[in-house]
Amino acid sequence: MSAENMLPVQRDDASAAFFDAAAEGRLLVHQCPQGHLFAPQISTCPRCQSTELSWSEASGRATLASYAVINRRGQSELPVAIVELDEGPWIRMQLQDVSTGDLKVGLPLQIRFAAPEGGEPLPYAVPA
């Protein structure tokens, strides 16, 4: 597990439950009263526009939906992705422990967590 390419993120009241669960290795997503699930950083349901949200625990299983490889001068390549959780929401996160040559849409993934120095634990994905 590596947090070397992650920037530290600080919690606020709205994100505290997400980061408490992340510290326990659990991924939470937002859920509206109609049962729509969506990414944790979104504060309004994109389908019904509700702002009455609760947290729902995701399985931590996902599939690679899209990706890009960032080439940084003098540093290693950094793959970033849009992953589709088994529960449906799409979330942006880093990919680790995978060669960029092995990346392909549909790759099964598992969500893990790492905490960059001075920040909260953040999800990243590895091949399942």
Second form
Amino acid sequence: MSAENMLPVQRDDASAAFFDAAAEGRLLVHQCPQGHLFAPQISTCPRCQSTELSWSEASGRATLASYAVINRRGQSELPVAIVELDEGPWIRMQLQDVSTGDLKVGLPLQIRFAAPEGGEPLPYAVPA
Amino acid sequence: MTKLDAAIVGLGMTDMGKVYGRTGTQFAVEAIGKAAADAGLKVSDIDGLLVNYGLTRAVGMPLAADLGLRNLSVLSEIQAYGSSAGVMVMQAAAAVASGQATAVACVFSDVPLTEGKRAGATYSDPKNRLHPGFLGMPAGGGLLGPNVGYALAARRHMDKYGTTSEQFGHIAISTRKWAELNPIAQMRTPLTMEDHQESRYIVDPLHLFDCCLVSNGAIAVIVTSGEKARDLAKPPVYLHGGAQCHPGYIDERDSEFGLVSGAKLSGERAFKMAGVTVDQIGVREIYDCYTYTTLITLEDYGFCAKGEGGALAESGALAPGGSLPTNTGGGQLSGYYMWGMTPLSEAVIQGRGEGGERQVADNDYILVSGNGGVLQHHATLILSPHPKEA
Ligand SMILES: [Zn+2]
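Same protein, different condition: the form predicted on its own was shown, now please give the form predicted in complex with the partner chain.
Let's see the whole complex now, leading with the same chain.
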């Protein structure tokens, strides 16, 4: 919904395809030749150590693995999370459109993207 | 290492906390000079130097030149974050055991505090964290600095085991009680559960009093062989066991992140090397960057069953007069924040019997932990005033 509480992150070679897909609202995760799926920021398969990676489009469905609420003095609270994709990998991201009182591990989530001015689209999660 | 024959013979501590106008190198030089003098050595007797530069990289191998050391046989920078102190002591012990060096100085020095800036500013400054690409992605979403990482870890523990904020509060309170007995601790006024619960959240579930201090300063120790140690100025504190564990959590379903720390494996290995059991430990000096890390580390070492750390804290066992004296100098929560040198320095003080009002009577075996990154690195030392039997 909003990139108001985000900081601009620039792309690099390793993240270019991820951000291109993100601009279309698609979430990519890494996949090795054996089909292991893992988070986009990880560059070697943690199971088989393969570095021959391809991108796989994730469903964008996820659950809340852990959460925390940052107290930003003088500003609104900022909820953040470890988000567990239905496919298994974890990504850390901001939560939006949720009341902090409703946060609970296991909460079903949906991934979306927002681009802060001057930066790439970053994933965030909302209640599904 | 087949035979462990090493001891800590010197301890040097500078003023720590909001101490401004001095460089990391100046702090380190002072700490090493004090550690050498404490051992009854001259700085020029040091033939090994291991340097941990903390967060700000304000000190490093060039420190040798500042100390006028021209004939070092061992010199390295060591960076394993909060586990660095334990790693340095183990490497120093290996160096003296193998004859590479006879007296190794291990120093931590850091200057993260800037006058007029908030304590956590250097640790959470976006300029230090907003890397391009995936590395910057969590930071771009607001996940900046260690407070957030530990809050997410602590929440997992609370969710799985029912650990409560009040139980973390008991750790803050018991640690503060020890600090009240330590003349050099920075926070010495009594802390109540009300104070803890009403303190602002830094990152929910971590209240202000769940988080460590941030300090400028330096601490150094000198490690030598057990044999040489007996001829020096202060009672040696012998190394009986030491081990590391770097858990390498995978970011995916069923990860143990937040639930089990590197204390588990490094503890098992260190106990085995020392030939002691958890019941024989009289003093626990646990890396407490947060109340939560004290709790999970005690669990993983086996001082209580997994998931029972909260109940253990609630029982009062960790406080002065309790059955499991823990963080007897006030730790990093209330004492002073020098990464792994905080628990190590207090362990040396307790091992020598120099704890004054806070001295623990049963100091035969002292457990020291270091924890680095967000639970990614762990080091365990087992120390004793008694030589290790061969
Ligand atoms: Zn694989």
